[in-house]
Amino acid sequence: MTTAVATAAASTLVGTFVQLRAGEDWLPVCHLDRLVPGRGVAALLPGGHQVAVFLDRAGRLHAVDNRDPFTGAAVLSRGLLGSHQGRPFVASPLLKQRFDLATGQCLDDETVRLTTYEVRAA
């Protein structure tokens, strides 16, 4: 390997990495650098499950279940971020419902609830 493809590889490495609780671990997901403030990531966890990660426009992380409760389509990730009475919300891209950032609650249907993950940048 030569010493220009060893640094680029070890500057992969280095950085603030945005983490996922586990239980009692943390699984990072991606580069802090890769996420764009208003905008999302979908993450692969192990087993197969999707989350969607955000950092909004005050600089928070969040993390939800990517799938869209209504449709079951995995697009969370997808969605624009919003506020409501001064709390962050995504609004799915497919019916639009908004789904508070840090509860997982639908804004627009009290019945209808998301997974919230914690998350840390590390």
The other form holds:
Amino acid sequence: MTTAVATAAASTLVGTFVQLRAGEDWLPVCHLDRLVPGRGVAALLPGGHQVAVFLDRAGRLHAVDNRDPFTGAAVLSRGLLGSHQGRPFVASPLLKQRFDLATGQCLDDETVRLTTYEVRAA
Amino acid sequence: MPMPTTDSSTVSPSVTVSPTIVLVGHGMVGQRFLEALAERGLTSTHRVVVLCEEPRPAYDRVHLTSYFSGTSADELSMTDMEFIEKHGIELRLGDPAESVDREARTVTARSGLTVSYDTLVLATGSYPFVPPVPGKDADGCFVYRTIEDLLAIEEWAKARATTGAVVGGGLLGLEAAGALKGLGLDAHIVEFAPRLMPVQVDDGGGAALLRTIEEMGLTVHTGAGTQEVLTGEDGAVTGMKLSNGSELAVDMVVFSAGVRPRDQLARDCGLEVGERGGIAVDASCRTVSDDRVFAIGECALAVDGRVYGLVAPGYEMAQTAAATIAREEAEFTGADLSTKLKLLGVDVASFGDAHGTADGCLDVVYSDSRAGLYKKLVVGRDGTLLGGILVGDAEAYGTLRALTGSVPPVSPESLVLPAGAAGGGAQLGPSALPDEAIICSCHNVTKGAIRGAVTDHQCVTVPEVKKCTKAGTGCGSCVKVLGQLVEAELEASGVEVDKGLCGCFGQTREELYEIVLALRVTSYRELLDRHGREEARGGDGCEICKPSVANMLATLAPAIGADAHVLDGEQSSLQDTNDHFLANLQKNGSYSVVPRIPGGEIAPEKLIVIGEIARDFGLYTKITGGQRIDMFGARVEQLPRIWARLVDAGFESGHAYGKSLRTVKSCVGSTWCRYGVQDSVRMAIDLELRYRGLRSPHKLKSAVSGCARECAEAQSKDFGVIATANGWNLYVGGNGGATPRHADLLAQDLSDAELVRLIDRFLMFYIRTADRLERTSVWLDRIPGGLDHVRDVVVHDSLGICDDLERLMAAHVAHYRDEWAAVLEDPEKLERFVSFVNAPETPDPTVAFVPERGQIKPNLPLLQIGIREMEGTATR
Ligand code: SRM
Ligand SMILES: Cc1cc2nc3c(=O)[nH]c(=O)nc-3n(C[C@H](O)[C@H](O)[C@H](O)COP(=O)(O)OP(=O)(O)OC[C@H]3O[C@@H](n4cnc5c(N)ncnc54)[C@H](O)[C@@H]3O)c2cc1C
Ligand code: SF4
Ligand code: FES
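Having seen the form predicted on its own, could you now give me the structure of the form predicted together with the partner chain?
What follows is the whole complex; the chain from before opens it.
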């Protein structure tokens, strides 16, 4: 059933842009169709921050800090997406810690949390 | 940040209906105390006011240093504001308590607020001790305790320092020195005692530690006191004078010479404090002077006469105080100072009576300073294990700590000797532990309780046992032992263990492979939605099954008609990062590139091309252990340009990424070698080209030797070939790595064709039946019937599947294409090779390098010393 939702969502969004909230403004970062469901891309904010943007299977967008807090490398956009009890997460490609994409909370270490960013398709 | 405050500046008891608890200090222990209150429902029956001196709520001081490795102040926070709000706690940030009037039972804060209390809890922690030397307050002198301290250190180091000294070579001093080094400074450590970490380790351990720390480029001065901090005209630090007469030129000094309890507030209101500080409390953590006042954490002098500078005993005090307030029975009578940590990458652990203070006790010591190893056990006359110190390898810490106080089942010598040493190397599993042994010291959970969780509470997974017993939810250092125990217990009680691949699939990898092959499933989504666990269908899958299924689809693509390239369509969303970028991810986010050099044979022109490419892109080059050349330090957007040059020169991907064939090593063989009986180079090249690109449950390695002298080390390979006068011997199931295994002889004196046919069958049978990430060695030892069964299947075709196996391999060989070349031809795939989707030309600025030995190495934005563990163990 989710498949249907995903296709519907994706088709209504054709030609739309992925936009990140930067202060008051929305910064367009790429065409929505650049995102493969289940994978991420990295975007550079004007201030130099790096944001990892993901599209999940249900067609929802997520954005978190690109920096892996366990190693300091800016690689989270290259991690794999998964879902646990219906909540999407990304697993770091370096040492595999998982982070809830909605809250940024690390699922393997309760003391670690990523900054999340507002993201939309418009 | 929301900051609930009270609106009136004075609150008299008559206005407040519910009794009031005032907590002074919102550090780690204070926060735990609040949680303990909430757990007991006391936050709904009491008004709770917290006076917090720092500008932020409680954070994880233990992991403070990880701030320098990129953990932000927010990430260190231990306080969930929802928790504070939900429980109606009045948290006043940046408003320390200034005085207590015990007669009137009021506390007055800096803001002028006066609160009446029924119960007062002091959790004011410690302050860093700064020795009273001239110049100690100069600009450029720091302490190491709070986030604000770290911010100041970072700012100074970046703006004005190249060399720094840390006063104190204890636990925190080493951390601080590591942090300075990570900030790019030359770091000195000045320690008054004759060795580093004098509290935790003895002279032998100190020597092993010293050597390792010096090798990391830190300069250590032991047996030296600080006499004076020297300053320049502007009042800033220029150097340090030491008690041994020497002088150090430094631009900053960090004092880390121990901590002292913050008991001034208590002294001022007449509470009894110990001779050397600390607010005196009884076993229920009530101050001995006033039964309405409690003290917990580092500011308290416990009933055993000690002040504990570790967080675990503090947590226990927090629980004790909350329980006492709730009128439950609880006692804190003391804890031992067992610690395990990873300092600057070195394992250091001490437990029990580490210094051997008990009467008549004996030492068993193993020391290898060349390897930076030192292990000492302290044993009583009757053989009871009393304590010990481990430096360089603290693997056995969990088991040894739990065995402390009992007579170990094997001799102490065998516990400290390295594995494999004559007469030693006993590996004591958790099964050797008695039921009373404490496995998780953070939460005081015994082995018996963990077994009980499985047998009496029907827990069948580690997460369930964690939830049920709380074991493993503190510092995490017991999780490994916990996992072993749970598994052993499940097996013993005959519980059916879930053998499913992951949380998404209930099938094993082998079962999924059969489904994919038989039903020709070419899409991961389809597999998940039709065959996944009920609760996982329609979801996003997980990081375990996605690459596993991708791997199967790649192996079976020609047979089932799936997309041919690992980056085609849906497959690109399933690949681990290495397969996704067709290169190997390195610790700083850059990649390494390994072209295939079949059999290790390479013509000079091609060597030159590699040299030129590496030079032009500034890559670090290294000859690998697999007879080829690795080029490190490429950024994502450089990969296609590097491949283009390589492909032009006739190279292709070496599949150093991916679970697939790596190399087939060769010796020089009969063409040149006077002993060679067959052409091992040619055979190695043939085999490497035949199986290149073959995806498998784990990586595959091979080698061919030209005679029984075995210069190619074929017997350590998944499939190894050794020449005989009559042909080839085939060995299978060899492994190097952490658990080496010699390969077993599968068949003898084979012709070229027979050899290839057998390897085809062997590999395909392995790919079909092995578990995820199971090397051939482990697989061979696991499958029922072992080697004999495999021989029956692949040599004698006992299952009648050999035709199928050969057909599958033939399809793979026929459909092989270089993965790099395919990307270069496909603009859509090429588009993904950028650091930033919105700035394709911009390289990732965090990927940086520094020179080393004429080449480059990653300049890590951070220092990896934040990862380490430490704990206090309660003795019962
Ligand atoms: C580059 C190289 C070291 C070197 O500089 O020589 C190397 C580097 C890595 N090895 Fe290795 N191994 C290298 C030869 C070896 C060898 C020697 C050999 O192949 O003859 C062994 C022992 C033989 C064996 O595998 O049985 C070896 C045993 C391992 C293991 C342990 C495997 C095991 O079964 O226990 C791992 C971990 C794993 O694969 O899970 C590993 C994993 C790795 C990884 C992939 C770790 C990682 O995930 O980052 C390293 C990445 C390489 C990179 O980024 O490019 N590497 N590794 C060697 C590459 C050979 C090549 O040309 O492809
Ligand atoms: C860099 C570093 C590494 C460490 N590593 C480890 C480790 O690996 N393992 C381990 O077990 N321990 C470690 N420790 C020690 C551990 O952090 C302490 O044991 C723990 O923080 C003690 O908790 P506490 O709540 O008693 O004190 P603290 O966490 O210090 O909290 C006390 C709080 O009270 C506040 N305060 C003081 N006076 C007042 C007042 N009058 N009014 C209001 N507030 C006041 C202070 O500002 C502070 O915020 C480490 C400490 C540091 C600094
Ligand atoms: S294995 Fe035999 S043939 Fe090969 S190099 Fe060694 S001695 Fe020569
Ligand atoms: S979590 Fe178990 S010992 Fe710390």
